[in-house]
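Presented as structure tokens, the chain that follows is alone, the form predicted alone.
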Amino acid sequence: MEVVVSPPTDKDILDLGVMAAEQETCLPVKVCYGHILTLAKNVDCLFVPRLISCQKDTYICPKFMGLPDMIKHSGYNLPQLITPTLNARERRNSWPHSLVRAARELGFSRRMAEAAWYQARQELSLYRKKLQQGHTPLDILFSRCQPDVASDHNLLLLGHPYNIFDEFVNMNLINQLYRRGYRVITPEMLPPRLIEQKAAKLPKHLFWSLGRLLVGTASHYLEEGSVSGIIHVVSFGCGPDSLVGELLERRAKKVSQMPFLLLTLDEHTGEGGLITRVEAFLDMIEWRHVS
């Protein structure tokens, strides 16, 4: 089958999503709507999985759980939707079982589907090794290298991957940090097992998948003391992040008085205001080192 992916997010895609989605939804869901409607013009099937859980004992955002239903009943003339349920909490709907069923729905044999799943896992393993060597997904995609800087110019960039790696949504934030001579560290650079160990130290179980990712990563680097500051990127109206963000900021202050910047994004966020806040934050970090 020929796989067609949507282009990088731009103003047209965002505007299309803002018009199509419910106004109460967060920015990533609106962007997702825009990408789906952009793809719908050029494909025979749309792959929109029902993402419930990425790992045992956790859940993903409720809006993404309901995304296939929201898209299906959006009132647009869409091609066939392939919507496997991906739920690591259940054996029947585990990722390999669900994706093999989706492949069979498209007319492929179980043997071919399982072979494709195995090959995909191998590719994913190679990709994760590159991430853990200190590369962001954008570095790998564009074959670029991070700045070679001193340890006092390491920044921890936290956020959901679709926020911190979408250059239109975050107004090219990572490149802004590179231009100021900072090395960017993201949760993807740590082994998942280490992140889980750190997140497990919380007094209560945090059952949001991405929340555990952020808390575990922040805990590791706060204990290690190898970053000069933390930038946390969130979407306006994100329920889980309203809790996780407060937890992260309190831990940063309690453990090491770590400089912490919260950047909230929505479709109205202006580039000028975001750049001003980031520049002021970096100036503060550099002033601390000088003094």
The other form holds:
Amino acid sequence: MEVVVSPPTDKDILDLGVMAAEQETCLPVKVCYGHILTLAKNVDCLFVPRLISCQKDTYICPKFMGLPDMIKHSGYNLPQLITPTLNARERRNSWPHSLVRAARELGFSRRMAEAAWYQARQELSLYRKKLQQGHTPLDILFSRCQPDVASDHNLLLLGHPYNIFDEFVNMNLINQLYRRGYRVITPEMLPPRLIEQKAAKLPKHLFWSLGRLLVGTASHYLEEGSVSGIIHVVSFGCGPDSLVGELLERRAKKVSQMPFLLLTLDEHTGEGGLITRVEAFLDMIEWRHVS
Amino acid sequence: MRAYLGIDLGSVSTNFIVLSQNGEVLANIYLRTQGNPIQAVKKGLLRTKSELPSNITISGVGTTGSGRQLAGIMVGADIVKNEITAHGIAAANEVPGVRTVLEIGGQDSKIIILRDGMVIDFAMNTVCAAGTGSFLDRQAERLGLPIEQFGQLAMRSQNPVRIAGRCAVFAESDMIHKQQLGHSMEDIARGLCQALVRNYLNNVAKGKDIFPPVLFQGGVAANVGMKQAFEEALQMEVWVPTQHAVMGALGAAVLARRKTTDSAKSNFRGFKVSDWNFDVKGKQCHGCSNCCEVVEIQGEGQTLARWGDRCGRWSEQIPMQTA
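Moving from the form predicted alone to the form predicted together with the partner chain:
Below is the entire complex, every chain and molecule, led by the chain shown above.
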């Protein structure tokens, strides 16, 4: 059996997604529709898991939970869908359990499925180690490296992975920052356990897993003071981030006097507006360094 | 005498300022861009030249605004800066100690927060353009008023009507409704100013600490009704600088002066550029599925710059002049 992965987002994928998806959904869901429809033409079977939770006592964004249903009822002629429910909120082994069952439905033996799961885990942990050495996923995928710049030129880039690592959607943000002479730090570079520790200090349990990732990472770097500024990338209309973003912004600006920039993305975002904001933000940081 | 030229090529207006070495304004031009930025730059250069005494040499040029790259390529800029930084620099230059800058231009509005002469925070309107110059222009036209009189009219009102300012389209229908109920023009004009200020404070200035001194700049600052509405809402005095409409150009000129004091030679191509033939060619690149629209700028038959490609395949063939 051959596994086909959709190509990096491009104009066609975005246009396809914007046309097909519900008007009210956020940009990442529209992009996801675009990828699914692009794949659908060339495959016999589509893997669209119902992602509910990646870790105990947390939820991933609710749009992921509804994704298989949204796709099923989109009215497009789609190949067979495989939609295992992945929910680690209550049961730790929900992921391997559901994935192995999905593999068995496709005709694989339990042994083969479990071996694949085991191998995937190993690959993932190798990949995470590389991330924690200070590489972004794009550096690893395209064998690039962070610019060699002064140690005080670090920016913390916060956002959901599908926004900050999709170069089409964010108009090459990471490269723009590299070109201006900044190293980019993302939540993936910290050990998850450390992020958890910091996020656990919130007065109330934050149950959005991506929100925990952002808050925990921001707390760490605000305490350490090893970054010159924070850029938070959000999708227009993101519910969880509207609260998490406010929390981050208040902490950064009011408690730590840390330069903070909120960048909102949607399909209408023009490159001009994004560049203007990023340039002004970097000017602001450099102005501080001078005086 | 050495002087510095600042150009702000905006969506609605194109402004030129010439500053002397000690900060005196030698020329000040405000033009409508009218959808033709190249023509606006050429016309502006011609008018600037005619306003300058003959003993002036331009020793540095800065450009800003949404068309800053185009203007920079055309005239040969020493520095190309975004409009947020340029406005912040101009405000700090004009009123040392300024802590808040409210700026409303033709199609965007921004707030800049400064402390001790340094920009520490800023925001720009995102999805909504209610309250910007273009919207006010349109409403004045609809009421049959010259935009210059709009503010004065609003000032005469004793009982402003409440207009929904959340969205430009709904603000317009609400205004029509109020007109049909028989409210006077001045009450509607003042109500609209208040609605736009509310919209600005809720959207652009959301969560910012607004401390005095407050400067109000950009084209809309000429509207005394808007100034009064800001003062009422903020409960503090709001200053409109004399050069309010050309603050971006002023900031660009100040930046050019800073940039070129040490380096001797400016990149300025000279005022002769106003006679040059500029040509803009757009073409779609078919190198990948992104199908970027690449723009090529030619001056006197020579390719000066290309941009618009995501990967740099076209733009990197010609070194771009940027800051």
